[in-house]
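Presented as structure tokens, the chain that follows is alone, the form predicted alone.
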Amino acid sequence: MKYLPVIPLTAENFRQYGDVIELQDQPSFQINYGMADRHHAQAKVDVRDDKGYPVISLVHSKKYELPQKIKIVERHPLGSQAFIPRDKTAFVVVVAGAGDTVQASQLKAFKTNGEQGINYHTGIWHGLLLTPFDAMSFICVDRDGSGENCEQHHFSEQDQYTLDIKV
């Protein structure tokens, strides 16, 4: 068996997949008669034609059990995806690079601290949401209109990878 191991997800080791969505470190000003901090900009949602809109959506994601195998990954070549936890559990990010093809031995994983959402750049090949702690809701920021914005990509059993969870 091949096992994938999940390391702490951080800005810095997520930067060439996308942008962490966390209020841990970040800069803020005043908003609202100071009555609150606005942390503008965590992430720019991109739409890469006129032939579509960012849409706000709400996902309910069940537990995941495990072992579990990464199966399949998936890219949106027409816009990025934002997934924001709405509950303070930790969730696996599976990603890999950009390109036409993909291949099981570039992925990698991260784990969440249970604040901190993500935003997948434009292309990036990406696993299926991945809540092993529990239930999770989010909200999910993306891209709909005309046009083929989901391609997927399905290993095959000898290449699936098993989540090697210990952090």
Given for the second form:
There are 2 protein chains.
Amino acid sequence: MKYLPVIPLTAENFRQYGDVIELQDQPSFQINYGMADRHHAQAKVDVRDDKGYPVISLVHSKKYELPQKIKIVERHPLGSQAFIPRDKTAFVVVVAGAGDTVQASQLKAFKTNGEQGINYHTGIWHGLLLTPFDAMSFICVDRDGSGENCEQHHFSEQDQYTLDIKV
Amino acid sequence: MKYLPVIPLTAENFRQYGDVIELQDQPSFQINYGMADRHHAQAKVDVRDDKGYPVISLVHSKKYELPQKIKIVERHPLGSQAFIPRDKTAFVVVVAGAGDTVQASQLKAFKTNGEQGINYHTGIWHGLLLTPFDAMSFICVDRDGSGENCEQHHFSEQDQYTLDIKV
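Form predicted alone already given; the form predicted together with a further copy of the same chain follows:
Now the complete complex, all chains and molecules, led by this one.
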């Protein structure tokens, strides 16, 4: 069995895959006459074509049992995709690189700190959003519109990594 | 003193001003092989010009003391603006109509149910986001880029409505 290590998510180690959306260590400016702080543009919503437009959706994810085999990754060639939790619960983000092909050896797994959201950059291969600590609700910001914006890659059984975490 | 009534927010009574973002009574479809429900496209992110692009920001708002006078409204002519709370706390949304001019008599105030977020449609005059029940964090999705995307209107003292709520 090949185990995929899970490391804590930071803006730094996620930079090549996307943005980390969180309040900590971010500059902010005051709005509303000093009554609110705006931590501006933590992620840019990218929609690449004129048939698409960004939408805000809500996603409710069930609790996953561990261990989980990483059988599949997908990518969205026409736009970015953000998931920001409404619950203060950690979740696990699995990504691989960009590019037309993807190898299981490229997989990386990150555990959020219970505050962080993420924004996959356009075209980044990523696994299903894993919520092993509890059922969770997310705000999702991604592309809608005509055109094919989801490609999937299935790993052969021998290539599949297993993800486990001591909860 | 002119008091502005505050009524419960629904998708129906907010329709002419924008979208209500909430899980209740919305159709959903399964994603991630049945592990998640997606309540799709509760709001469309609108960016009107090619110098702008949508961004995801975090906004932390202090607790407001009531009563509050509604002294000012603003509008964003180049894009929509969504606020979705991360906290399960109600807040108050103040809006007026669209159009180049705005009158205090057009003001409406809505109280959310603690789950709802909102998306102001492009050009809708709205008040400052009022958080009288607690300090709150919001995910904000709106336009960034060059160009003038914020117009303000100050009501004269005699035109100012007062907002109060029995907490």
